[in-house]
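Here's a solo chain for you in structure tokens, the form predicted alone.
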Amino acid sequence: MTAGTPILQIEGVGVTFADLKALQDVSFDVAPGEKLALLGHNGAGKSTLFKCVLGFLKPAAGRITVAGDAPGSDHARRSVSYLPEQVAFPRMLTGIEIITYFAKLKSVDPKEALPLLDLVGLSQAGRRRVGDYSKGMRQRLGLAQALIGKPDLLLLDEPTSGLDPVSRREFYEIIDRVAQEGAAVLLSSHALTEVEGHVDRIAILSKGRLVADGNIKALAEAAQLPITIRIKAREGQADALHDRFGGTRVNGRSVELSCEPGAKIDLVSRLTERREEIDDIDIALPSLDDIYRFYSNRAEKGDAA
């Protein structure tokens, strides 16, 4: 492979299953060092993208490569990871015994694979079976498991599915570091909130069509969602602000305004003109959930027309 040359192509893939078209030309790539949120209610296609990119199942139509490689060849079988949401080993072996096993299975020395589990936090828990592990120390250990020979791609499936929200930070802290190493990762996640300060891009599907691919800040845009200014006024101002901007009054002393991104700098502007009636000011850009749910109401809207 070339410098620069994604890790991860898809063009065009098409999949159907008798009557339903799981896939429908979906066309996206995911470059080295790039974090790629796949994001899909139930039944949007993630699952079946997983798995033609795998090898699992072969498309009716389009392409994808996997470092380069066809998925499924021996290649692409080695530059690729994948961490399922519900994670099972042996419940008799150890964490050492499970990170040993797959080392061996990647050709990988194991002295240089089992540092991994102090990696994920579980060095303490490496000489205990898996069967005494919590939900959230097997998922870690999946992931270190995932880690061995350092993969060009890392396929995440709800990785963070039974971690606390330490567990959580940490996890996404070990996926920053894999990637700033060059490895390429695509995550699927329920989790919106969660995901949109941990990935560069998102992707989402709807009912196997891929309805947006980019960074949120440019998706947002596009859409042109509004803006939420919430304004808190200094005692006995709330009235005279509501008055003069309108919106909606909260909570008695604040109020809430709502303005399109190119309003923005204009409102802040004339609102500071009256700061002697204002205690603070707080602007509120579109999360990633109004970002989601516009374009997948978009595309419902779509298939209704």
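Numbering follows the first chain given and starts at 1. Please read all numbers here as calculations on a predicted model, not as lab measurements. Rigid core (definition): largest C-alpha set, two forms, superposition within 1.5 Å. First, how it differs from the form predicted together with the partner chain.
- With the core superposed, L288 shows a C-alpha displacement of at least 2 Å between these two forms.
- Once the rigid core is overlaid between these two forms, G247 counts among the residues whose Cα shifts by 2 Å or more.
- In the core-superposed comparison between these two forms, the C-alpha atom of D69 has shifted by less than 2 angstroms.
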Second form
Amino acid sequence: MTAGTPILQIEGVGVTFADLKALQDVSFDVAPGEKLALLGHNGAGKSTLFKCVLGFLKPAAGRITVAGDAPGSDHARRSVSYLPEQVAFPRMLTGIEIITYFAKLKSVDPKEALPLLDLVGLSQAGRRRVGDYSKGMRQRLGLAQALIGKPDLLLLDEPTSGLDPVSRREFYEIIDRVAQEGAAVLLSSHALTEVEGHVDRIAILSKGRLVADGNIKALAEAAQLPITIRIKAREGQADALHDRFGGTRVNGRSVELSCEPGAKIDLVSRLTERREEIDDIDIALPSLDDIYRFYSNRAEKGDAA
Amino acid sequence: MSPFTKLMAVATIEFRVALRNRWLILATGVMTLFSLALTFSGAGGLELKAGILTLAAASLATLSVYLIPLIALLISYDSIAGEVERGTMALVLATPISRGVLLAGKALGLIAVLAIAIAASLTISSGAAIFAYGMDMSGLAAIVRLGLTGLLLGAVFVAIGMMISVASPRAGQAAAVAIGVWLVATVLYDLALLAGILADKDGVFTKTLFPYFVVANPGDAFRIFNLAGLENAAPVSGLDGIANTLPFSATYALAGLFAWLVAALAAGYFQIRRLTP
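Take the protein just shown as the form predicted alone and give its structure as the form predicted together with the partner chain.
Next comes the full complex, this chain leading.
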């Protein structure tokens, strides 16, 4: 495999359950070393897509290749590691037994796999039964399991849901390291705020369709979401500002304006001309949630039309 | 790593989980209690023509038909459906293990549980009988035969239990089907055969088909094979009378058990290939 060749290729994939179109014409690639977050509401089709990549489900349309092979083939399963949402292990087994077991299933010497328990911070808990683990510990054990044998593609289904902020940061630090060593990472999440700063690219699924694919900055620009400018007026000047610039009055002394990203500079310079009436200005860029909602909702409206 | 290493890894884990879930101790305890009770209750009417172990083998052959399939189904019904339900199966199926190896490994681990339970219970009860009444060589041979064929019977029902488990979307449903299968295989089937004989006195069914129907049932095949091996040494009743008048060698009964094992494993393999966790 040459560098730059996508490890995961998804082309025009469609899956239908009875009369529900779970996935429609979904296409994207993930390259080695790249971290891609797949975003979507519950039921958007994220888990269904993962099941297709693992070979558990056969898409009715389109094509998927994992490391150049069909999903579910021996070679594809050697290349991919999976961490399901709400990972579970037999409660009666210890962490060490679980890692040893999965190492054998993946044809890896258990001696090489056991240090992964230290990496995820479970070296103390290795001899305890999984039934006594907290949710966060189970998730860490799941990550250790997924890292056995240095997979080419990591498939993480909502990996940080239920983790506290500290564990979440440690989790992403490990993911960063693995990606730097050349693994492709595809992780799903239901919130853009959760993955911000941790991934190179995001793809948004809505009702089974891919509605956005790119880096966060480019998507935010393309969305052309209005910028909110909040002006705090000096004593008695609020009405005058409101009459001049429009917008909405809030809290007695403030006026809220919204403008297109391109019109921002112009509006701010017009505001500064009236600076003797203004106490303070706040500029709020669209939040990540706004961007995410924009793409999700746009697809839903398109559906209704 | 070779498929054999993976097979043994799966079998070891399955065995360990059964051990920690107390299935091994439960199965061994129940079977030891019953074999002790049957061995020594038979000793009360001890006649000279048969040793205590021979009589014990006869009563145990009759009881094992109920107990071994029940325990085998109880330890196996959850093995796939339960893992799918608890979410542990998806991870395993995502690894490069063949589903056939997974199924066989799990079956092997559970059969090991039965092997220990059967061996321990027969060793304890026979040992106690030999200690109390002295040695009985032919009886001991009958007990060993009983143990080995009992394990085969157990393996058949482990395979059937796993087949049910693979085909069931929920562990609860698998449990219900397993109990139903047990009831039909051990009780209702024999009742139906007896009803057939009563309805068809001296007809084709009774004269020709009946023995084949008997050995087609794994439990009956096990019992007939063991009772035939005792060669009239122990009293038999009911359906088992056929053991002494089989129109074919009792070895065919054993072949029937093997056929069941292969068929149940094959059906399980067919199902697990289509399993979506």
